[in-house]
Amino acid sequence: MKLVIATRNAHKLEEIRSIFDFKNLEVRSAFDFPEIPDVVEDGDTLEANAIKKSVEIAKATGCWAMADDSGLEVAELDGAPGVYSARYAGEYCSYSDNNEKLLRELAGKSNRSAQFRTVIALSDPEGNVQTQEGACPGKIIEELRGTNGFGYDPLFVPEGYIETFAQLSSEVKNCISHRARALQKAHDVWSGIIGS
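Next step in my check: the chain by itself in the form predicted in complex with inosinic acid (IMP), please.
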(Lines of atoms letter the chains of each structure in order from A and count residues from 1; the text may use other names and numbers.)
(Lines give C-alpha, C1' and ligand atoms only; values in the text may rest on other atoms or scores of the structure.)
Protein backbone atom coordinates (compact mmCIF):
# COMPACT_ATOMS: atom_id res chain seq x y z
CA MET A 1 0.00 0.00 0.00
CA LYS A 2 1.25 3.47 -0.88
CA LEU A 3 0.40 6.65 1.01
CA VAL A 4 1.05 10.20 -0.20
CA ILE A 5 1.21 12.97 2.37
CA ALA A 6 -0.30 15.88 0.47
CA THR A 7 2.08 18.64 1.52
CA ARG A 8 5.25 20.32 0.30
CA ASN A 9 5.95 21.58 3.83
CA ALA A 10 8.98 19.70 5.20
CA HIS A 11 8.13 20.64 8.80
CA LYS A 12 4.65 19.08 8.54
CA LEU A 13 6.12 15.92 7.03
CA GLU A 14 8.53 15.59 9.93
CA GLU A 15 5.74 16.09 12.47
CA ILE A 16 3.56 13.43 10.79
CA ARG A 17 6.45 10.97 10.59
CA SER A 18 7.23 11.51 14.28
CA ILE A 19 3.72 10.34 15.23
CA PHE A 20 3.04 7.62 12.65
CA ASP A 21 5.39 4.70 12.26
CA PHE A 22 4.15 3.73 8.77
CA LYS A 23 5.65 0.23 9.14
CA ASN A 24 3.85 -1.49 6.29
CA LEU A 25 3.59 1.47 3.98
CA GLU A 26 5.52 3.09 1.20
CA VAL A 27 5.23 6.75 2.16
CA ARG A 28 5.62 9.55 -0.39
CA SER A 29 5.08 13.29 -0.14
CA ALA A 30 3.96 15.89 -2.64
CA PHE A 31 7.71 16.55 -3.18
CA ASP A 32 7.83 13.19 -4.99
CA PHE A 33 5.13 14.25 -7.47
CA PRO A 34 6.36 17.59 -8.89
CA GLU A 35 4.16 17.10 -11.97
CA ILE A 36 0.96 17.29 -9.88
CA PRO A 37 -0.15 20.93 -9.49
CA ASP A 38 -0.89 22.35 -6.04
CA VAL A 39 -4.54 21.86 -5.08
CA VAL A 40 -6.43 25.17 -4.92
CA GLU A 41 -7.65 25.62 -1.33
CA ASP A 42 -10.96 27.32 -2.11
CA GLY A 43 -13.25 25.51 0.36
CA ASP A 44 -15.44 27.38 2.86
CA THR A 45 -14.32 25.20 5.76
CA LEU A 46 -11.16 23.50 7.02
CA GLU A 47 -12.94 20.16 6.43
CA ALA A 48 -13.70 21.03 2.78
CA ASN A 49 -10.08 21.97 2.06
CA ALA A 50 -8.58 18.91 3.79
CA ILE A 51 -11.01 16.62 1.94
CA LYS A 52 -10.40 18.32 -1.42
CA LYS A 53 -6.61 18.05 -1.04
CA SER A 54 -6.61 14.39 0.00
CA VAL A 55 -9.15 13.26 -2.61
CA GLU A 56 -7.51 15.13 -5.53
CA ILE A 57 -4.04 13.83 -4.65
CA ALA A 58 -5.33 10.28 -4.11
CA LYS A 59 -7.06 10.26 -7.50
CA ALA A 60 -4.10 11.88 -9.29
CA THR A 61 -1.54 9.44 -7.86
CA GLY A 62 -3.63 6.25 -7.49
CA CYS A 63 -2.39 6.04 -3.87
CA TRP A 64 -3.96 6.66 -0.47
CA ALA A 65 -3.50 10.32 0.49
CA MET A 66 -3.47 12.28 3.76
CA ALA A 67 -3.95 16.07 3.89
CA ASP A 68 -4.59 18.67 6.57
CA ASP A 69 -5.88 22.19 6.93
CA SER A 70 -5.59 24.41 10.00
CA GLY A 71 -6.80 27.78 11.17
CA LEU A 72 -7.33 30.10 14.12
CA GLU A 73 -10.95 30.50 15.27
CA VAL A 74 -11.72 33.54 17.45
CA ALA A 75 -15.00 33.45 19.41
CA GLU A 76 -15.65 37.22 19.37
CA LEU A 77 -15.15 37.23 15.57
CA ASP A 78 -17.63 34.37 14.97
CA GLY A 79 -14.84 31.91 14.22
CA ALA A 80 -12.80 34.19 11.91
CA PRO A 81 -10.18 34.11 10.51
CA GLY A 82 -10.78 30.31 10.42
CA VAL A 83 -10.32 28.82 6.99
CA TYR A 84 -8.99 32.22 5.79
CA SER A 85 -6.21 32.37 8.43
CA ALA A 86 -3.34 32.40 5.92
CA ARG A 87 -4.75 35.35 3.95
CA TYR A 88 -6.72 37.19 6.66
CA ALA A 89 -5.20 40.60 5.82
CA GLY A 90 -5.24 40.07 2.03
CA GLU A 91 -4.05 37.72 -0.71
CA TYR A 92 -0.28 38.34 -0.42
CA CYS A 93 -0.14 39.42 3.22
CA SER A 94 2.56 38.55 5.76
CA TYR A 95 2.15 36.89 9.18
CA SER A 96 2.75 40.31 10.68
CA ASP A 97 -0.06 41.89 8.57
CA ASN A 98 -2.41 39.14 9.84
CA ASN A 99 -1.39 39.68 13.46
CA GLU A 100 -1.89 43.44 13.16
CA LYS A 101 -5.34 42.94 11.65
CA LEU A 102 -6.31 40.51 14.42
CA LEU A 103 -5.24 43.01 17.09
CA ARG A 104 -7.25 45.76 15.36
CA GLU A 105 -10.37 43.58 15.14
CA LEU A 106 -10.13 42.68 18.84
CA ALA A 107 -9.25 46.17 20.11
CA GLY A 108 -11.36 46.96 23.18
CA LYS A 109 -12.97 43.48 23.27
CA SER A 110 -12.90 41.61 26.56
CA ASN A 111 -13.68 38.14 25.20
CA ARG A 112 -10.32 37.03 23.78
CA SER A 113 -11.11 33.27 23.63
CA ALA A 114 -9.83 31.44 20.57
CA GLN A 115 -8.76 28.03 19.38
CA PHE A 116 -6.50 26.64 16.73
CA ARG A 117 -8.13 23.74 14.88
CA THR A 118 -6.75 21.18 12.44
CA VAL A 119 -8.71 18.79 10.23
CA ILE A 120 -6.89 15.79 8.72
CA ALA A 121 -8.43 13.85 5.82
CA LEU A 122 -7.49 10.40 4.58
CA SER A 123 -8.65 9.27 1.15
CA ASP A 124 -8.32 5.92 -0.61
CA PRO A 125 -7.40 5.88 -4.32
CA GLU A 126 -11.10 5.95 -5.31
CA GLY A 127 -11.77 9.10 -3.27
CA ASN A 128 -13.51 7.49 -0.26
CA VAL A 129 -12.53 9.88 2.49
CA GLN A 130 -12.73 10.24 6.28
CA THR A 131 -11.62 13.04 8.62
CA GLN A 132 -10.34 13.54 12.16
CA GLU A 133 -9.77 16.82 13.97
CA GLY A 134 -7.86 18.30 16.88
CA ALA A 135 -8.11 21.65 18.64
CA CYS A 136 -6.02 23.68 21.04
CA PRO A 137 -8.05 26.20 23.10
CA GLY A 138 -6.53 29.42 24.43
CA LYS A 139 -6.72 33.20 24.18
CA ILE A 140 -5.42 36.10 22.10
CA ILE A 141 -3.28 38.56 24.05
CA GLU A 142 -2.95 42.28 23.37
CA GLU A 143 0.66 42.47 22.19
CA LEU A 144 3.10 40.20 20.32
CA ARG A 145 5.28 38.04 22.56
CA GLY A 146 8.04 35.59 21.51
CA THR A 147 9.90 34.74 18.33
CA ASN A 148 9.49 30.96 17.86
CA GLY A 149 7.02 29.33 15.52
CA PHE A 150 5.06 31.10 12.80
CA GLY A 151 1.73 32.69 11.97
CA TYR A 152 -0.36 33.78 14.94
CA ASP A 153 1.96 32.12 17.49
CA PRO A 154 3.13 35.43 19.13
CA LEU A 155 -0.51 36.33 19.96
CA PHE A 156 -1.82 32.94 21.14
CA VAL A 157 -1.57 31.71 24.75
CA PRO A 158 -2.74 28.08 25.03
CA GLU A 159 -4.99 27.13 27.95
CA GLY A 160 -2.97 26.16 31.05
CA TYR A 161 0.09 28.26 30.06
CA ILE A 162 1.20 31.85 30.56
CA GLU A 163 3.54 31.87 27.53
CA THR A 164 2.48 32.32 23.92
CA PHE A 165 3.10 29.54 21.37
CA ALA A 166 5.98 31.76 20.18
CA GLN A 167 7.57 31.69 23.67
CA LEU A 168 7.18 27.93 24.16
CA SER A 169 9.76 25.50 22.76
CA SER A 170 8.80 23.55 19.67
CA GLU A 171 8.88 20.36 21.81
CA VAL A 172 6.15 21.72 24.09
CA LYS A 173 4.13 23.20 21.22
CA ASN A 174 4.31 19.94 19.28
CA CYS A 175 2.85 18.07 22.28
CA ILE A 176 -0.20 20.29 22.79
CA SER A 177 -0.87 21.88 19.39
CA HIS A 178 -4.03 21.43 17.33
CA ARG A 179 -1.95 19.63 14.68
CA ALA A 180 -0.40 17.25 17.24
CA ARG A 181 -3.83 16.49 18.73
CA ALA A 182 -5.38 15.88 15.30
CA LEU A 183 -2.46 13.65 14.30
CA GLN A 184 -2.68 11.69 17.55
CA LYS A 185 -6.42 11.16 17.02
CA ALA A 186 -5.83 10.15 13.40
CA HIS A 187 -3.15 7.75 14.57
CA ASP A 188 -5.48 6.18 17.17
CA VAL A 189 -8.36 5.76 14.72
CA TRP A 190 -6.51 4.96 11.50
CA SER A 191 -3.55 2.89 12.64
CA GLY A 192 -5.43 -0.25 11.53
CA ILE A 193 -5.63 1.14 8.00
CA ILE A 194 -2.28 2.83 7.54
CA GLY A 195 -0.02 1.16 10.10
CA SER A 196 1.07 2.29 13.51
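What's the form predicted alone like, now that we've got the form predicted in complex with inosinic acid (IMP)?
Chain only, nothing else included.
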Protein backbone atom coordinates (compact mmCIF):
# COMPACT_ATOMS: atom_id res chain seq x y z
CA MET A 1 0.00 0.00 0.00
CA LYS A 2 1.19 3.51 -0.79
CA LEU A 3 0.72 6.44 1.56
CA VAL A 4 1.57 9.99 0.54
CA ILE A 5 2.57 12.42 3.27
CA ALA A 6 1.08 15.65 1.98
CA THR A 7 3.91 18.04 2.74
CA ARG A 8 6.90 19.65 1.08
CA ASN A 9 8.23 20.77 4.46
CA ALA A 10 11.40 18.70 4.94
CA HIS A 11 11.47 19.35 8.72
CA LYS A 12 7.90 18.15 9.15
CA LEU A 13 8.45 15.11 6.93
CA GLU A 14 11.52 14.08 8.93
CA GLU A 15 9.59 14.47 12.18
CA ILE A 16 6.63 12.40 10.94
CA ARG A 17 8.86 9.62 9.60
CA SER A 18 10.75 9.45 12.90
CA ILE A 19 7.55 9.14 14.94
CA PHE A 20 5.27 6.94 12.84
CA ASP A 21 6.26 3.35 12.12
CA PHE A 22 5.49 2.85 8.44
CA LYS A 23 6.97 -0.64 8.22
CA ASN A 24 4.25 -2.11 5.96
CA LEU A 25 3.82 0.91 3.73
CA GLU A 26 5.50 2.45 0.76
CA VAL A 27 5.69 6.01 2.02
CA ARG A 28 5.98 8.90 -0.40
CA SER A 29 5.79 12.64 0.10
CA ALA A 30 4.64 15.56 -1.98
CA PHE A 31 8.30 15.88 -3.03
CA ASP A 32 7.73 12.72 -5.11
CA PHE A 33 4.92 14.38 -7.06
CA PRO A 34 6.39 17.67 -8.34
CA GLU A 35 3.66 17.95 -10.97
CA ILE A 36 1.00 18.39 -8.28
CA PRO A 37 0.61 22.01 -7.22
CA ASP A 38 0.78 22.98 -3.55
CA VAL A 39 -2.59 22.88 -1.84
CA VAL A 40 -3.76 26.36 -0.86
CA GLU A 41 -4.27 26.34 2.91
CA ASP A 42 -7.17 28.77 3.10
CA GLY A 43 -9.23 27.11 5.82
CA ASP A 44 -10.29 28.94 8.96
CA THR A 45 -9.20 26.04 11.19
CA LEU A 46 -6.36 23.57 11.46
CA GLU A 47 -8.92 20.82 10.81
CA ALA A 48 -10.11 22.39 7.57
CA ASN A 49 -6.57 22.74 6.22
CA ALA A 50 -5.54 19.19 7.16
CA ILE A 51 -8.66 17.74 5.56
CA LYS A 52 -8.28 19.82 2.39
CA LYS A 53 -4.64 18.82 1.95
CA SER A 54 -5.22 15.10 2.52
CA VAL A 55 -8.26 14.91 0.23
CA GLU A 56 -6.71 16.89 -2.62
CA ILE A 57 -3.44 14.93 -2.53
CA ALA A 58 -5.26 11.57 -2.27
CA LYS A 59 -7.43 12.39 -5.28
CA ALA A 60 -4.49 13.76 -7.29
CA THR A 61 -2.21 10.77 -6.65
CA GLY A 62 -4.76 7.95 -6.42
CA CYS A 63 -3.12 6.93 -3.13
CA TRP A 64 -4.09 7.22 0.50
CA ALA A 65 -2.79 10.54 1.83
CA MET A 66 -1.97 11.86 5.29
CA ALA A 67 -1.76 15.58 5.98
CA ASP A 68 -1.49 17.70 9.05
CA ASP A 69 -1.83 21.28 10.03
CA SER A 70 -0.29 22.60 13.20
CA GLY A 71 -0.43 25.87 15.01
CA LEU A 72 0.75 27.66 18.11
CA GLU A 73 -2.17 28.88 20.22
CA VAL A 74 -1.28 31.58 22.75
CA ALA A 75 -3.81 32.24 25.52
CA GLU A 76 -3.02 35.97 25.89
CA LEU A 77 -3.55 36.41 22.12
CA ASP A 78 -6.95 34.65 22.09
CA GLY A 79 -5.47 31.58 20.41
CA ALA A 80 -3.39 33.45 17.82
CA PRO A 81 -1.40 32.85 15.75
CA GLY A 82 -3.27 29.52 15.46
CA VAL A 83 -4.12 28.59 11.89
CA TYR A 84 -1.95 31.50 10.71
CA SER A 85 1.19 30.34 12.58
CA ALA A 86 3.32 29.80 9.47
CA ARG A 87 2.50 33.25 8.06
CA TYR A 88 1.94 35.20 11.26
CA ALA A 89 4.32 38.00 10.24
CA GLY A 90 3.18 38.02 6.60
CA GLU A 91 2.78 35.80 3.55
CA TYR A 92 6.50 35.31 2.76
CA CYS A 93 7.91 35.67 6.26
CA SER A 94 10.67 33.60 7.86
CA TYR A 95 10.66 31.68 11.14
CA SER A 96 12.67 34.57 12.56
CA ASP A 97 10.04 37.10 11.45
CA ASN A 98 7.28 35.10 13.13
CA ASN A 99 9.24 34.75 16.37
CA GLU A 100 9.99 38.47 16.45
CA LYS A 101 6.32 39.34 15.95
CA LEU A 102 5.25 36.93 18.70
CA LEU A 103 7.72 38.47 21.14
CA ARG A 104 6.47 41.97 20.27
CA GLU A 105 2.84 40.92 20.78
CA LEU A 106 3.64 39.41 24.19
CA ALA A 107 5.92 42.21 25.42
CA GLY A 108 4.93 43.12 28.98
CA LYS A 109 2.32 40.35 29.22
CA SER A 110 2.41 38.09 32.27
CA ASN A 111 0.27 35.25 30.92
CA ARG A 112 2.65 33.34 28.63
CA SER A 113 0.72 30.06 28.49
CA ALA A 114 0.34 28.47 25.08
CA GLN A 115 -0.09 25.17 23.35
CA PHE A 116 0.98 23.64 20.09
CA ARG A 117 -1.86 21.74 18.42
CA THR A 118 -1.82 19.39 15.44
CA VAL A 119 -4.68 17.92 13.46
CA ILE A 120 -3.85 14.97 11.21
CA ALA A 121 -6.18 13.90 8.41
CA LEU A 122 -6.14 10.61 6.51
CA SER A 123 -7.97 10.36 3.19
CA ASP A 124 -8.56 7.51 0.81
CA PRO A 125 -8.39 8.19 -2.96
CA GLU A 126 -12.15 8.81 -3.06
CA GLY A 127 -11.90 11.60 -0.48
CA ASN A 128 -13.28 9.76 2.57
CA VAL A 129 -11.42 11.37 5.45
CA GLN A 130 -10.82 10.91 9.19
CA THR A 131 -8.94 13.14 11.64
CA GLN A 132 -6.98 12.83 14.89
CA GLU A 133 -5.66 15.62 17.10
CA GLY A 134 -2.81 16.15 19.56
CA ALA A 135 -1.75 19.05 21.76
CA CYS A 136 1.29 19.96 23.84
CA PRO A 137 0.76 22.63 26.53
CA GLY A 138 3.56 24.92 27.63
CA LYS A 139 4.61 28.56 27.72
CA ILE A 140 6.34 31.20 25.62
CA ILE A 141 9.60 32.53 27.02
CA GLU A 142 11.01 36.01 26.43
CA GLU A 143 14.08 35.16 24.34
CA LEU A 144 15.12 32.58 21.78
CA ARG A 145 16.93 29.53 23.18
CA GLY A 146 18.32 26.55 21.26
CA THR A 147 19.11 25.66 17.68
CA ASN A 148 17.24 22.40 17.09
CA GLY A 149 13.77 22.24 15.60
CA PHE A 150 12.08 24.93 13.57
CA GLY A 151 9.35 27.55 13.72
CA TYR A 152 8.50 28.70 17.22
CA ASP A 153 10.55 25.92 18.88
CA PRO A 154 13.17 28.33 20.34
CA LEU A 155 10.43 30.20 22.25
CA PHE A 156 8.26 27.30 23.45
CA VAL A 157 8.92 25.45 26.72
CA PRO A 158 6.68 22.37 27.04
CA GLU A 159 4.92 21.73 30.33
CA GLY A 160 7.13 19.80 32.75
CA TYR A 161 10.40 20.90 31.11
CA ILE A 162 12.82 23.79 31.48
CA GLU A 163 14.25 23.52 27.96
CA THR A 164 12.61 24.85 24.81
CA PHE A 165 11.67 22.51 21.98
CA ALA A 166 14.78 23.86 20.24
CA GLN A 167 16.99 22.78 23.17
CA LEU A 168 15.53 19.31 23.56
CA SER A 169 16.89 16.42 21.53
CA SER A 170 14.81 15.27 18.58
CA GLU A 171 14.22 11.99 20.43
CA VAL A 172 12.65 13.77 23.42
CA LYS A 173 10.67 16.22 21.32
CA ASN A 174 9.34 13.42 19.15
CA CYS A 175 7.96 11.70 22.25
CA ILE A 176 6.13 14.69 23.74
CA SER A 177 5.24 17.03 20.89
CA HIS A 178 1.76 17.86 19.64
CA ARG A 179 2.57 16.08 16.36
CA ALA A 180 3.84 13.01 18.25
CA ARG A 181 0.64 12.88 20.29
CA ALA A 182 -1.55 13.23 17.21
CA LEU A 183 0.50 10.61 15.35
CA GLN A 184 0.24 8.21 18.28
CA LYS A 185 -3.54 8.55 18.25
CA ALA A 186 -3.51 8.12 14.49
CA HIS A 187 -1.34 5.03 14.80
CA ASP A 188 -3.66 3.50 17.41
CA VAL A 189 -6.85 4.24 15.47
CA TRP A 190 -5.68 3.81 11.88
CA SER A 191 -3.25 0.89 12.18
CA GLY A 192 -5.85 -1.44 10.71
CA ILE A 193 -6.33 0.88 7.75
CA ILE A 194 -2.75 1.72 6.82
CA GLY A 195 -1.17 -1.44 8.13
CA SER A 196 1.58 -0.11 10.34
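Think of the rigid core as the biggest set of C-alphas that the two forms share within 1.5 Å after superposition. These numbers come from a predicted model, not from an experiment. Positions refer to the first chain, counted from 1.
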With a threshold of 2 Å on the C-alpha, tell me if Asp188 counts as moved between these two forms once the core is superposed. no
